[in-house]
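Just one chain follows, in the form predicted alone, and it is written as structure tokens.
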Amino acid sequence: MYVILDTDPGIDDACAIAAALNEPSLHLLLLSAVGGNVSVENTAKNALRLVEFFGKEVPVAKGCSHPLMQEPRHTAVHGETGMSGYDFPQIRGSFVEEHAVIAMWKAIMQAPEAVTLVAVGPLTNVALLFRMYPEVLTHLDRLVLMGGSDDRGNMTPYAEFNIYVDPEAAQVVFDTCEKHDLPVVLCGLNMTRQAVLTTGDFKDIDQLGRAGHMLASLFSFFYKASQTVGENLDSGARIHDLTTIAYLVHPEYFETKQASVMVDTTMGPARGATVINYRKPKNVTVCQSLDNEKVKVWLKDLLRRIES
């Protein structure tokens, strides 16, 4: 499968990354790095970061730093790099010269068939890779995103980050998507608050070699961080952006259901939320629920196999 994922890492980014790096299944064309959790500048940074810890040779490139109507916003359990809780070395590489959604275009009109596009970020890259050029939409096989919620947000009561960084970009993507009949894949809140790694999945994936310790690491402070704005459970962190590429994989995992969607970009109290219609299905399929053992199977396994 050919995919490029979309990012802001990020620790569970950084996840989503690793396994989207490592997983034999997956052809990994490019990492497109978008002003999100941290800035444009770290999120690019951290993407080619994790590619060189693994040593790939994925490109990265850097994208939009600005929503397309409002200031940037950011938060704070990330840490002020966006994967505190490691020392990375330095950077050795540097980005492709193109603007990221630029890159997405040459690298979906270039690819062998059909592409699968993950967005696990605030959607402007992707909003202005519809708008600039949409001869891709003929050649995307379908759109895998983390974003969005059938039931309460994460930065206000309706509205998740993802989605309210930049609601506008969002309306953008779901109509485009619905126009055009290109199939989606939600991956909200709703279901990501199911994917929680405990302490102790810290201390078994800390013993799995370089990988599962840097993970290890990341998720340990995602969790103290996470505590203190009340995001995550006592027990662990979530791992919401790690859902995309595990529905991928093993997409037996998950239930969902058929729906249409649309985003409030009002002034309003629920600015950024995603109305989600089950009445009324088209192209969106909308994850319910997700086997949370069997997705943190797969993740150990993948990381003994990274260390074989």
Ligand code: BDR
The other form holds:
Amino acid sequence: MYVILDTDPGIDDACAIAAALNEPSLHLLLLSAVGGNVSVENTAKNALRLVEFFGKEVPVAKGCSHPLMQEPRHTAVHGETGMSGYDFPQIRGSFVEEHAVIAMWKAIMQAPEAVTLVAVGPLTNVALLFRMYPEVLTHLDRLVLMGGSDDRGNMTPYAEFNIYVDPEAAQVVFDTCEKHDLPVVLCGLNMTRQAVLTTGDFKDIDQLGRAGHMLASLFSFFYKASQTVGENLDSGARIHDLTTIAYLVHPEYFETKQASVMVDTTMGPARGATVINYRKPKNVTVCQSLDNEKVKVWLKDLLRRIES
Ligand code: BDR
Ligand code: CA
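Alright, leaving the form predicted alone aside, put up the form predicted in complex with the named molecule.
Once more the chain from above appears, this time first in line as the rest of the complex follows.
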């Protein structure tokens, strides 16, 4: 499966990137960075750090620093750099020269088969891609994204971070996909709240060689930093973004329901909420639950194999 991963690393993004780079059934064409958890300067560097950490050749492109209509908003739980908790070596390589939106367009149009686009940050790059290069829509297989929720949010009572940061971009993306009948898989908070690595899992993962140690160190930081904000967990840390990659490889681990989705772009209290309508099912497959134990077994096996 040919994949592009649009991301704002971010510690759970780092785990998704680690899986996408190392899962044998996926062919990762490009990592495109967007501003989100931290500035795009940092998210792009973090993506490159991970590619170099795993000794891969996947290109990294730097994308949008600002949401379409509002100022950037970042979060502290991933630390100052966005991947605090582990000391990565100095970056050796560089980003591709083009803006991420252009790099995405080229990668999609040149791919030998339809590409699966995965987005785990604010949807700014993806919205611009759809607006600037609508021809990509017939060269995409589907869009799999982490964002939104069919119940409560984590930034406001109804808005989840990735959608809250750029609601206009999210509305462009959902609207375009619906009009073109492009399938969307939504890994929203209503499901990712069940996707947890416990502190016991951190210890297990820490034993799984260099990659496991790196991720366990990041997640330990994330866990402690999350204790200081609203959406904390005593038992461990949520692996929101990883669920998109797990879905690509093991859709059978997820329960889903078909829906149509709109985004609240008003300036009212629900700005950034995803309005998920199960009574008007259309092109969006909304994940309801996952088999967290099976996802963790898959992740641990993957990390174990990297070292062998
Ligand atoms: C999403 O927000 C970010 O902080 C995470 O990386 C994830 O993509 C969860 O709401
Ligand atoms: Ca993210």
